[in-house]
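Only one chain is given next, in structure tokens, and it is the form predicted on its own.
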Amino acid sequence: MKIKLEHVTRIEGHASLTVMLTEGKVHSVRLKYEEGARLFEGLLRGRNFFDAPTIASRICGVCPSVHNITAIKAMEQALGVSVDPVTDKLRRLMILAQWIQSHTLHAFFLALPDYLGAESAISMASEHPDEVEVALALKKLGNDMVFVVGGRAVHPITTRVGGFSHLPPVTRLADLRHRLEEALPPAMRLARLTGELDMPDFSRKTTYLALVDPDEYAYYTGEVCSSEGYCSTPDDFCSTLREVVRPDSTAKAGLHEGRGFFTGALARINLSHELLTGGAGSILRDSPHSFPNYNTFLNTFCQTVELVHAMTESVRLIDELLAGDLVTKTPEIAVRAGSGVAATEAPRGTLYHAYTLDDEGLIVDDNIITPTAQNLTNLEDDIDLFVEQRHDWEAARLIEGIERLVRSYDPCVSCATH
């Protein structure tokens, strides 16, 4: 028997799944990602330190923020730059408002509609008016705070390798402040809803990975650590992370240690949920659910739990940038050569950006691993699974469960193709 999904619908991107059963049993799942090769690492080989922020972020549309910030913390590793605190709380709170923005979009535009009953936001809006209103008001609210952090709602302009152009007015971060502190309550009324969603059955225990520290639910710094109890440095860990080439598909597929691995915000939550902070934690606790758990279907519910927090540590942010001067001091740069890796923690996972730079500035070699590359060996194996418990189902009904797994990751084939 011959599964064949020519388009898997609301993704970021294109992708095709082909899986073949003889007999029950699956001897083969490929999942194809239909996007064109970007060659953005090439792009970049040849270029000052200095543009490769502004160009990274041109991968995606979806998620720059998190390149261009990820690509100037490699940069300033390489060069030996330190940036002071206003600038750190700065990008931090950029990351926050991609995770809002991101987390927004899939968990209530393109993965609710699966739950409801609907084929599209757009027809869900008809029944659940007031849930869609919310929604919209949160993906602009993220869209805001890239805005008047960054410049513009997509690919910043004010970032810099050493710290920004420009800052926000005072005003615009305190109007951020109110507006998230009114839209904190629907947006946790929202993450409840889908806490109670009935997601299908499935558990396959896997690797979870993703930064940890001790100290916050990280994002912005930590160690990269697995579930089972792997611990590295994100250079340390780039050594260590293969990424296999395929013939048939312009991505990538990551694999560790010979296996598999699942990284987004499921995975966070498995490993740092006791550090969710304000009213995150309790939805989660409070939900039918138990964490650490083995549901890939519930990486949505965890993207609203997230958000929420996203939501709370951008009000403390906030607060802590209008209690003191909003300045920052651009450190002088020693152009040399040197190599950089930084990790930060994109909506849909960890994020790896590394670059090697000659004694002129100029990028000789770099590498960037995006989560979902580094998902797609999991992902195969995660539909493995599920055809099989499910092979007796018609074939229609067992190619909507599957176009719902593959939406759980919640991919973006364009960030996977570069």
The other form holds:
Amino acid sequence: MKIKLEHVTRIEGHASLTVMLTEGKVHSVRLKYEEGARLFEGLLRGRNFFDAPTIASRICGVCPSVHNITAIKAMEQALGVSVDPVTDKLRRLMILAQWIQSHTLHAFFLALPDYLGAESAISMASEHPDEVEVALALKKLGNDMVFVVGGRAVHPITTRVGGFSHLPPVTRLADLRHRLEEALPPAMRLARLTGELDMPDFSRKTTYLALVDPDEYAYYTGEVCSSEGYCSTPDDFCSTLREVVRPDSTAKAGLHEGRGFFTGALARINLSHELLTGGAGSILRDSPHSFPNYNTFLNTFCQTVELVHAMTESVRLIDELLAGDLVTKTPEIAVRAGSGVAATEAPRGTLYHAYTLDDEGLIVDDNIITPTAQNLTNLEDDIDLFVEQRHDWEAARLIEGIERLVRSYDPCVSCATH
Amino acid sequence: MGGLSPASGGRLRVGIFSLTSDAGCQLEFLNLADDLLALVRAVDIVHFPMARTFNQNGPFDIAFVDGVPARPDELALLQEVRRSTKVLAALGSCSSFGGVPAAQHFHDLGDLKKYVYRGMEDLDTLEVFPISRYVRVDLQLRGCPASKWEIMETVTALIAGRLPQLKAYPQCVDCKILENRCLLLEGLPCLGPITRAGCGVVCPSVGVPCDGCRGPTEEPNLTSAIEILTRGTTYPDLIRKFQKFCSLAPEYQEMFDRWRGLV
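Got the form predicted on its own; could you also share the form predicted together with the partner chain?
Below is the entire complex, every chain and molecule, led by the chain shown above.
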């Protein structure tokens, strides 16, 4: 018998589960991302290089700033443009702000209701008013950071190839710093609580891939490295990564060296946890979990640890910005033919943008590889093992467990089907 | 006068529906922060799969529809929502005008699919159109993303039994009120004069020309606008700008037809 769960709820976008049952027991489950094709990569062809960041931002409403900045970085590489340190710091701040906003959304609004026996964050508000209030304040803080630097919370405005069209007032940055410091203790408390939640006993060692930088917990620079010792530039990695096209799906599925792999907070922590700053490292060490860890359900906890790290890093960056003159030099851009590939760490994993321009600066070829597409093969392998290990469970309980597993990946179906 | 009389006799039943989109507009509900708590105290959001586990079917007093129907099942959902809803609001420029994905009409759809999916063309995908092609739309909350202020205004007005006050005049009015310097005078291609206000002129306020993401204002004088705008940019680049967010707006079609005749 086959049953279809039309909507895996509390994720970004539309995914379904098809469950195959024999004599009331589940023997396999199939996940499908159910959104139409928006064909972004095709629509970008023929556009100006300076329009790509604004258009690419519209791939995702949850992580628009990361698409925007990754597109800008790829374009600057294609055009041989380098930017000054203030520009880099402001861009870093926007990526960290996106982590704060997106991790808060996923960990506390979408995933946490699973573990607190709540139907939604809205219904959590009556039993856990303090936690919901902290989560709402953190979400607002992440949004306000993007707003102050980028000009708008969803889909930034001020960012452009070569720098910024408008710089944030010093007083607004100082205000954000103050709010970050105030919000840090309650954020740490929520992260610790998340670490203590009873997570399903599940472990499957796979390949973990993320940007790695010897000098910091990587998100804006670095090489693509795997838990198996592979390391390369984003450009070389893009040529070895396979995105498998499937006849019945608008989402592609990632393969590296012929296998599925995991990208996202758990991969970053597995590869770089020694480089976490501030209280984030101690929250990880004090938790009942050891790292590297192979339980995918812990991705949500890892996001809360990264939330704390991102807040601490943001304070440091704002201090650096406020210590010097807040001015940027806009470089001359000589339009020419060329190619560029850039990678950053989006909240859900490593994001790649690649563009080739003609001599008028129009896009002739492009490729955008999102974390949710990369993770699809790995998620399917996790589902298969989860089902195999729990074949004697009641169907309803097993399906609920799989929904939690899917949620722990924090999938973004919009990104996957762009 | 009472407000919209609730279908269930109690509070207004609100549904937030997601079709193919970037989900940024429905996320704006969760971004309402303090206003979100006020909102859930005032109405029952009974359908919102992004945030809720249990999602009810109709009837709905207000339905917000984010995105475009890009698959047959999404079209069926849209039609079902229309049947069971009193006031249906298009949420954002995708549902209002097709949004960024609507630029597919300037390409051969088969070629686009082959390019993106490496030769595979037989996707279960519909051509992108605004939802008004399929169902009656009562309100348009335009923008990429939709404005949080307009979301709150819509709910507040419908509770109170009045029409939401959505601005129909051009961006320039609000820009003047804010005493921004005019970007057109600096030779920048700003679509403000022909774009509907309501976002708080966020782009021109930080020195970035309006990209027209809220679509045309009432009776835009496009001929005159194009003449002024091409002083600061080339005609092909201006056309690319109009193709970005609201390319299926009826007001733009004559301009695009003329462009197609030229290339």
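Numbering follows the first chain given and starts at 1. Rigid core here is just the name for the largest C-alpha set that superposes within 1.5 Å across the two forms. From a predicted model like this one, the values you see are computed outputs, not experimental measurements.
- Val19: CA moves 2 Å or more between these two forms after rigid-core fitting.
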